[in-house]
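Quick heads-up: it's one chain on its own, the form predicted alone, in structure tokens.
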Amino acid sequence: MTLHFAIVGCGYVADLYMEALKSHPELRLQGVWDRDPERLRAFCAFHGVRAYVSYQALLTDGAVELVANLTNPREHFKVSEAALLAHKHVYSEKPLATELPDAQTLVEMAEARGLFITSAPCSVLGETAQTIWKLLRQQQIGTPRLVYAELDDGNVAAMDHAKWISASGAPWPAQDEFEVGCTLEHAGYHLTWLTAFFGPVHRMTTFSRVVQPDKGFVGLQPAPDFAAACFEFGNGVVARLTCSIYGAHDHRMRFFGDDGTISIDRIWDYGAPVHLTRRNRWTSRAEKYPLLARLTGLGPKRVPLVRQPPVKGRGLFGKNGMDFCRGIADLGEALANGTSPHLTARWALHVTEVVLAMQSPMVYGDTREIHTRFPPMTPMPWAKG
């Protein structure tokens, strides 16, 4: 079954959902719409796709069953609640909203409605994650009781984003994404990996500062660039995350148990290698020395990952990177059947709480019990066993 789905704006990240789309035949973009029209012009001419005049012509297009709106982060609230009063489903990018108030009024329009709202990221459902997923239920590193996740992207005010331009000629917004903040941006990333294991967080810890201030434009309002939290979830384990736009690039997770460990280093590559280290007696020394490991097998052994079935009509998605359509498709995929899609809206809306707490303790509180909770995602069909 075919999704028909339009498109919210026109910025630098619909470029990346657009290169997305050629690997879903299964998607069927009916057109977009972009508040700044020469933006609109540009990136209809370069993708050759339909502009709507307005965004209410495009509510009203009976064709269109979905809005996958990638505004920006402070118009994801009025622009998700208009799709939902005109009955259409809603796929947001991160976050639901910036306020936790806003974000629960559309998960419970949603409900009201019977229609479907759900939030990037969507790299959970690649196959990085869902091999890590699979490893720990089959407790190959025995027990989970300790994760570090790190998201730093290096001191991005100094390098030379003026010169980041997306396909269609779209610059990457800077002074937005400064203003709106790495944390709010970026959290959601290991945050849905580790709910998605581990259920939902239950207390958390956090601190966030300003740690540069001048980032090169006049009268920016900056959002905190580096923010740490501590994380406990029901079944006992902790988790430690650090997001910054300061700190030295490092985007790994590792996942430490009674028996070994599990490691990635690209979060952002749904194909990243998954590397697992058994422990015994030996296993400190080999770390320590790598010649050790090598010698004696003791170092981290690559995993194969798991494979999603292709898509009829296509091979999988390169060599994976990011997949920003997944999200989509697997909503398309619940339509179709008639099922829940795997990224519910109850789902989202506790990685909105526990990531807005994270960025702003000062108004949730450095110390917060979270309260949202949402029921259990399964693995994906491939990836089970």
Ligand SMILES: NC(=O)c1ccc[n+]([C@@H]2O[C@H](COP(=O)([O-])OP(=O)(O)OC[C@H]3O[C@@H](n4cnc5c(N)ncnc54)[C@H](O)[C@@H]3O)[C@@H](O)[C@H]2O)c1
Given for the second form:
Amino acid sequence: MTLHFAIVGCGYVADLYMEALKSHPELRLQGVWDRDPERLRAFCAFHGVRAYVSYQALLTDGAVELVANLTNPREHFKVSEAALLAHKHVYSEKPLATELPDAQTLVEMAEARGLFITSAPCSVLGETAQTIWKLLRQQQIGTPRLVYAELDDGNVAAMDHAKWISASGAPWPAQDEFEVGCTLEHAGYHLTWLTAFFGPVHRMTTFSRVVQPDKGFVGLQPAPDFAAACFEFGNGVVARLTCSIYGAHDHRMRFFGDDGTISIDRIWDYGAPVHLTRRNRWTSRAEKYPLLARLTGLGPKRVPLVRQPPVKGRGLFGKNGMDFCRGIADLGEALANGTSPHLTARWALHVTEVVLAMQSPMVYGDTREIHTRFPPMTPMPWAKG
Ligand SMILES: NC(=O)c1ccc[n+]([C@@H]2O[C@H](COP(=O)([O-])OP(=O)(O)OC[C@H]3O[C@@H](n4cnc5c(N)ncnc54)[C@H](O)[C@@H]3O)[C@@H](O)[C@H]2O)c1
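Would you generate the structure of this protein in the form predicted together with the ligand, following the form predicted alone above?
Expanding to the full complex; the earlier chain stays at the top.
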């Protein structure tokens, strides 16, 4: 069945949604809205889509079932709130809201109205994430106990970001990104995976700082550009996550278990190869004498041993390999089947709480017990077993 939806916010990321949309025939875009008239015009001209005359006009279009909120993070709450009040389902870009009470309000509003609301990222529905989860469930590395995860993008302020322009001409919103903060923007990628695999975070400890205050904008109010946090999950697994826009580019995720390691190099890529390294009788010696291990070829090998399904439409997903529309499609499928989507409102709320606490220990405490909970995610049907 077809899901009819509309986009609010026709900026940089909206162009990436438009590319991904080409691989989702089950989604029909009814029209778009942006409060910046020039941006709205350029976007509609480039993509050949219909512009609404106002947000109100979009919300009163009875054909629109779901609003994709692709506005800037600090606008998310009011745009999503208006959509829920108009009885539309909502798929929000991350984070759900920039204040925890606002995120809570949105979830409660949606529940009271029998509507779905959730937030990006949706990469946990992807082939790489689901393959890792299956390997963990199959105990391929024995008992997993520790995870290291990184989302470092290099010194972004020193890069030529003024030249980063989307297909329809939207500049990458550098100032907004620096003020919202890289942790609020990015920690959700790893955290959705971790909480899908290991359940809710129970306790966390975090540290964040602005390590480079001058990012080339007069009057900039920079958010922390570095944060590191450790999380304890209910099943005893511990994870360490680092986010920065200063440290050298690193998008890895490594799961350490008693019998081996699962690792990927590109968290954003839905088809990133999954490497499985099993401990063997040479492992301890190889760890002690890495040069000897390299020269002799003894010790465990990190090879993409794992077969994983191909990603449909991957050629459309840009250099990062992200299918931005998969979360919307998941909501559409749930609506068509009368089921619950994989990405639930309560889960988005939990991830939002953890991400906010990671970026702002000065507000949420260096150490925090996390009490939000969510129904466990079920694996994608093709990744069961
Ligand atoms: N830029 C990226 O690479 C990227 C990647 C993934 C996710 N995201 C997320 O996507 C969202 C948007 O980011 P972006 O990079 O596209 O920003 P952007 O500034 O390029 O685009 C946002 C657009 O929303 C419009 N807008 C803002 N408030 C509005 C409102 N109240 N009503 C109508 N229109 C409004 C702005 O005019 C702008 O055109 C953010 O949540 C961001 O975290 C961005």
